[in-house]
Every structure is written in C-alpha cells, then in structure tokens.
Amino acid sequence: MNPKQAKERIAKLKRELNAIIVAHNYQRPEVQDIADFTGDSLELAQRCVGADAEIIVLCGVRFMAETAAILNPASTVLLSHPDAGCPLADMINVGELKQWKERYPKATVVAYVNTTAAIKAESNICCTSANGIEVVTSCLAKEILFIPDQNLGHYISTKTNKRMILYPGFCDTHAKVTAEQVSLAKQRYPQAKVLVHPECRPEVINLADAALSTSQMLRYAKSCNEKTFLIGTEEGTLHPLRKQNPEKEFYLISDGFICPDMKKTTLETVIEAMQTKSNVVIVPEETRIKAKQAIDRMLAIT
C-alpha cells in the first residue's frame, strides 16, 4: 500500500468508526499530517477533553493514551502502536513513589504527565513541560515531590522559590544532549537562536537562549523575526516547525534526537488499529478518577 491509498484508507475508516486522530509533534511526519491534530502533551489532553468521537486514535506512547482514556471514559482510545511505551514513565512505579511520599509527608506531589495512570492517580497534580513553572507556583505548600524528570524538576525550580524534591529519572533522548554538542552548533551557526526542551540537562539548557515544550518551540518560531534556529528536541518536530515556517531553517542539534518509541508508529500501525479496533487502552475505574482529579487540576490552572 502506497502513502496515498494509505491516506485514504484512513480517511475511510475515520468515517465508518467515527474517529479522530491525534499525533504528538513528535511523531513521523506522514502520520502527523493524517490527524486531526497535532501538538505537545498538554495540547493533545485539552484536545481529548469531551472529544466528540467514539474512537480515539493516539498516535504516541502510551501515557498519552491513557490520559485520553481517563478524560474521555465514553470513547473508546487505541494507541497506535502496541509497544510504543516510554522509558522515563517507566522509571517510577507505585511502590517508590508511596516511599517517596512516605519520606517527604509535607510535601505537593506533582507529577509530570510523562508518567503512567497509576503514578498519577498517587499525585496532587499534573503538570506538562509547558505549564510547569505555572503548576508549581499554583501549590500552596513549600515542599514539591517532583516525579520522575530531574531535569525538567530543575529547570523549575530555577522559576520558582518552591523547595524542589527531584526524583532521579530522566529522558534518555534528551538526555544524551552535551553541552559540547550546543556550543560546537552555535560554532556553525553563529547567528542561530537555540530553543531546547526542559527535559535536557542543566547545563544544556544554560546555553539555549530558550527551553520551551514542542508547541512553544512553535510559537516562538513563528513570532521571532530571527530566521535560523537550532532546536534541542526529538526531530519531528522539525516537520510543523519547516512546514509553518518555510522561509526560515531549523537545524538538530544532534543527529542523535529520535526517540524510538515515538518512532514505532506508520501509516500501516494506524490503519491495523483501527482496523482491527486493537490497542485498546484501559484505565481501571478506581484509578481513573483519581488521576483524573490530578490532570484536572492542572487543566483548571492552564
């Protein structure tokens, strides 16, 4: 099946199954240009909040299926790759965060939406990478338990005059960003504005004249009069940056910046989801609600 019938096809089953499909602007750019729409983590749970749909395709990982199962329990969500998971999700489970919360009893749990349905159903609140800095100061307590990213825990914490209590779990995509690797880039490309995501280490993020989730990256683009830029994310987001921008240029920082996991969803992933209604995610009810008190609470902030 060519791209095209493969287009088609889906367009075709969105209508007999009455589907939407939403896309992480970090996935393939075939498969972003199929969705309804695109965006980052906290763009696609507005999205899902009351989706007039009686399927909803996710095409991402996991965690994001399930944040649209716990906001819509009518619809039906298929994740559009079965094993597309992600490592710093997993880098915490219940247990460790109920010793966590044990050895810090004062202190607001808020957890990044990077996490799965059960880690969120023992947190306060939520928070996204873009709205992070405005969670945090929203907490009345003094004390933050910040679960799982130290990085994107740190980079708030320069924000804000909370104490910040960092779980040690961290992107591995962007962790693998050096220093080294921004200042030799700005070398070549002396005149480029360095936007980078939270999730990148300290002293990465130093260097950027920016640190901005994958939407905000987009925005800023669109806005600045400057016309190179190089970006510190996982590379689909150059597909919208280059497709809402074609008189400007975006270079990675690093040729390493794929996340694999985000990668695993084709046109041909989709189209079997959807076929076969498989993929169906399913958040236990006890859970739900109570991670969704915590997302809601975020989304009432944002």
Given for the second form:
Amino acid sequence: MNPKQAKERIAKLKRELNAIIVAHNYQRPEVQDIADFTGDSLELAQRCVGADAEIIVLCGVRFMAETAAILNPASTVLLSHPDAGCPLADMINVGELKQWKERYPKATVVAYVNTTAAIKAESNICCTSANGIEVVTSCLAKEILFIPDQNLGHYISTKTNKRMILYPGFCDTHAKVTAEQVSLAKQRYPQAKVLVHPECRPEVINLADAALSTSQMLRYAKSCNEKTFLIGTEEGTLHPLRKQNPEKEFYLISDGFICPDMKKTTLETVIEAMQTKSNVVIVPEETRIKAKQAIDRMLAIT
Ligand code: 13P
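Form predicted on its own done, so how does the form predicted together with 1,3-dihydroxyacetonephosphate look?
To see the whole picture, the full complex is given below, headed by that same chain.
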C-alpha cells in the first residue's frame, strides 16, 4: 500500500468506526498528518475528555492511551502499536512506590503522566512537563515525592520552594544529550535559541534558553523573533515546528534524538489496529477511578 492509499484507507476506517485519531508530537510526520489532533501529553489528555467518538486511536505510547481510557470510558481506546511502551514509566512499580510512600509518609505524591495507570491510582496528583511547576506549587504539603523522572523533578525543584524527594527514574532518550553537545551546537549556531525538554539533565537545561514541553516549544518558536533554534527533544517535534514556521530553521542538538517506542507506529500499524480493532487498552475500573482522581486534580488547575 502506498502512502496515498494508506491515508485513504484510514479516512474510510475513521468514518466506518466513528473514530478519531490523536497523535503525540513525537510521532512520524505521516502519522501526525493523518491525525485529527496532535499535541503534547497534556493536550492529548485534555482532548480525550468527553471526546465524541466510539473509538479513539491513540498514536503514541501506552501510558498516553491509558490516560485516554481513564478519562473517556465511553470510548474504546486503541493503541497504535501493541508494544509502544515508555521505559521511563516502567521504572517504578506499585511495590516500589508503596515503599517510598512509607519512607516519606508526609509527602504528597506527584506523578508525572509518564506512569502506568496503577501508579497514578496510588498518587495524589499527576503532572506533565507543561504544568509540573503549577501542579507542585498548588500542593499544600511542603514535602513532595516526585515520581519517576528525576530530571523533570529537579527542574521543578529549582522553580518552586518545596522539599522535593526525587525518584531516580529518567528518560533514556533525553538523558543521552550532554552539556558538551549543547556547547558544540551553540558554537555552530551562536544566535540560535536553545529549547530543551525538562526531561534533559540539569546541566543541559542550565545551558538552554528555555525548558519546555513539546507544544510549549511550538508556541515559543512561533512567537519568537529569532530565526534559528536548537531543539533538545525527540526528533518528531521538528515536523510541526518546521510546518508551522517555514521561514525559520530548526536543528536537533544531537543526531539520533529518537524514541524507539514512539517510532513503532506507522500508517500500517494504525490501519492494522483499526481494521482488527486490536490493541484495546483496558484499565480495571477500580484502578481507573482512583487514577482519574489524580488526573482530574491536575486538569482542574491547568
Ligand atoms: P510532552 O508532554 O512535552 O509532549 O512530552 C511527553 C514525553 O513523553 C516526553 O518524553
């Protein structure tokens, strides 16, 4: 099937199934282009609240599809590839979280959305990279147990006055970027604005002009007068950046800034999931209700 045929097939399946397709900014360009909606983790969650569709096809990774299923039990949520996971989300399990909670009984547990539904169900409130500072600031407790991304947690700690206990998880893809790579890229493009994701290491964030979620990068680039940008996040984000700003130049800080799980989805896997109604994401009801409380608390303040 050539790309044109694949797009036509997807459009037909969408009509037949009364489906919508939502895609994260890290997806392949051709997948982003067939989506009804693209965005960062926060926007995808917001878009799924009350989505008027029998089927939501989530092009992204499992925790994002779980969030869609938690927020919209009336729709069937299909993940765009059965094995698209998030190694960061898998770095903490419920047993480990319970041990940490026992160690820090007074702490409010703030869970990055890059966690499983079971972890969200054991947490007080969720956050994304777009609203982490707001969420942590809103907590009444002085002590925050932040799970599982230590780099995002550290960045938030520099912007708030909370005592943050950081679980030692990290995103393999973002943690690969080094301060040396940023310095070299800045030598090459001295006027460029450096935009990095807060999952990057602290020393990388220190060299950047801004630490932003993927959609915040899109808004920053659009409103900024500067013409050249160095981007410190997954390469998929270059697609909307370039599409929305054809007169500007965007370069990755380092080559190979690729999340292998995000790249598992192709037009063919989207067709396969829709045609066979496979990869249905099911969150047990008890877990769903508890996880939804943590997500709802986040959405209420964002
Ligand atoms: P955003 O919420 O900024 O899009 O990031 C999602 C993510 O998984 C980063 O690795």
